[in-house]
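Have a look below at one chain only, the form predicted alone, in structure tokens format.
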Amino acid sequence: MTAVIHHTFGPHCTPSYIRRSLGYLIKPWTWQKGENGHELQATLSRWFEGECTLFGSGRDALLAILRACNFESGSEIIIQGFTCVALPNAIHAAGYTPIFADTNSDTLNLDLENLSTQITTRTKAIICQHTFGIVADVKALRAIADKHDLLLIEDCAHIIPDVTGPKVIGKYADAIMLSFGRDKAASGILGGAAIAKNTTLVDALANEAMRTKSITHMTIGKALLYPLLYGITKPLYGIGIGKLLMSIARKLGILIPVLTTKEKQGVQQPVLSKMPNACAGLVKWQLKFFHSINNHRRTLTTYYLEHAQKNNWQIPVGISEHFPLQKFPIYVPNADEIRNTLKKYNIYLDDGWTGATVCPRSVSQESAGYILGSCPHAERIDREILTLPTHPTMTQVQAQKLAKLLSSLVG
């Protein structure tokens, strides 16, 4: 039986992760209340040298940061093209206007020259996202922000540094957003964090946290069941049984959607949620051995990088083997065709980061505030990008199989 290769199919669901989630699942009295949240806050505060506040998701954490900034209504926040809909949605929900700057195809992050042309008297902040774990030029972004008296917010959903990681992550930011969704750098299945480096934001973020609502017991239970469900169905996916079980789970409402229909249409829930104790416990546990998780990502990044150079694949030149990439990007003119071909081999590489400037492709670009043609490099990237998995359940043997197949498909 051929094991499925997938970006979002339980990427953190190792046997030990499944056991840990089941440990919480069978103790529902620990789902919402406990000390895990306080301990995770303390760890992240030390890690990033700022004041950490937890929320029910990364998008809630970003909305809390934006509200804490207390800009006047309609203020402009610059983000990049080729981004997740969670960013413009949070900006709209805070009462501000997202302004899209183009993307540098060498880094998949903000194009600094184009960014500078988007700054107006209404601009109040810049958000950079370290796309797929490729570290943005935050020192240059800090200089631009200081020149124009802007705040710099870092979206670290795709990268959390460890003891040997890039020392610049979070160093120059006024605030940092982390997401602990099921396919992020670290996963609590649910959860997110806002870290204030600018002292003026600390009290305002604390006030936002006081207004959060608890996530329902039913939703937490579904989240904690997710690792077991994926652990059972993933080995059976290639013979059709796993696919059938997942379809049944969706119809029964057991699976929590990554994005709701309203979010795809540009609407974010205005009420912020609280991170459950059990989900905080999963993240806290992962961070204890996060260096090994990042080293696994570095190993696969290095392998893909060497293979790409050997086969003359077109890749962003900003990639380094030292980066614990969340996924490894290459450019091919027929990306969708290759993804469809790979499905015959039980390989599914559609991660949602393709086919749209504001991802995923099912998102209403107009509702997100994106104007077609305004970010031409980002639009080329979303057409041609193909990403390779580096997550904890992706093995080196699978990476070798994938690279070998790609060698025959990529010109």
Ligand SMILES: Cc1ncc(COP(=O)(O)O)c(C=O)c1O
Given for the second form:
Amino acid sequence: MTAVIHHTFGPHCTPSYIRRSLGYLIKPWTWQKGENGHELQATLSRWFEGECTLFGSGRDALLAILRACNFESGSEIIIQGFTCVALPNAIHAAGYTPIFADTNSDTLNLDLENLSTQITTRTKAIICQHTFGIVADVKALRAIADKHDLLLIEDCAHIIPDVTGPKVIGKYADAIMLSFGRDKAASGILGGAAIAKNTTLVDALANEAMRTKSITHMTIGKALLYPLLYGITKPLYGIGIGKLLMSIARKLGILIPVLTTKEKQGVQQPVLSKMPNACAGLVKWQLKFFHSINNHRRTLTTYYLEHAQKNNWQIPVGISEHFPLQKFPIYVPNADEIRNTLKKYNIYLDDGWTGATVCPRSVSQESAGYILGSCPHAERIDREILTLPTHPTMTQVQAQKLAKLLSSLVG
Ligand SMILES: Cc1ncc(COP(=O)(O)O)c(C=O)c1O
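Could you present the same protein in the form predicted together with the ligand, rather than the form predicted alone shown above?
Once more the chain from above appears, this time first in line as the rest of the complex follows.
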């Protein structure tokens, strides 16, 4: 029986990750308080050459950065079409207006020409997102930001560089956001970080951090149970028992939803949360061998890239084998059909980044502030994209199996 191939099915939950989280789970007194947060902050401050502040999620970290910027209400913040709802939600929650610039199909990142046409006198910042780990042209973005006196915020939810790079990440930004969600570059199951470079922003972020609320014991307990739950159900998924166990867990409320119903309708809670000590401990531990996590991603990226080139698959040409991609994107006109066919083989490739310009597809595009038709390239991308996993529990054998199957399905 082969294990399920899935983007979001405990992507970081290796046996050692499960043991670590269980180690915290059985010591509830370590869940909220301890030294992990300070140590993680110190590491990230050093890595990104700024001052790091931790929050309970990436979206909270982004909201904290936006509030710390203290722009006047209604200021415009440019983000790209083909993004996560967390971005427009945080912008709205801070009292600003998201403006969507189109996406470059070669990079899945901001289209620089279209971005320039969206800048007005009300624009105050650009948020660049290194989609799936494809590194955005941050140097060019810095030049545009400087020309118009704008702040540049880097969303690094999908990539954290290790010793071998990519070195440009975080170098040109005024502020950087990290997410430690379940399927992100590094995972604490819950958590996020805001890193700022200038003292005004650093002080304002420290102020935001003072007003954070602790995540409840119940939620932390569920988060720490998540790796074990997925570890048990993953090998049983192909024979139906895993699916049954997951649906029981969902009914019992043991699984924490990635997005609440309100968030899908464009509303983010205004109260910021604290990163739990146990979750910070998991990230701190992962960062100790982060080079090998990224190397695994680089190996699978290189494998898919070579396979794609050999088979003439259409891919964003901005991909390099040096990027530790969070997932490997290809373009196919019948992406939904292929995803459905693959389910027969116990392969689930719906990662939430398809079928909508502001992802996932259950999000109200209108509430997110996206006007249908305004980012045509982003809309084509969300129809035609198919992504292949590179996460720590995706093996090379599974990648080969997937690539082989796709060869017969992709025209
Ligand atoms: C690009 C991007 N930015 C920000 C976030 C928000 O991170 P979090 O889920 O930790 O709030 C996500 C994902 O959810 C994301 O994909």
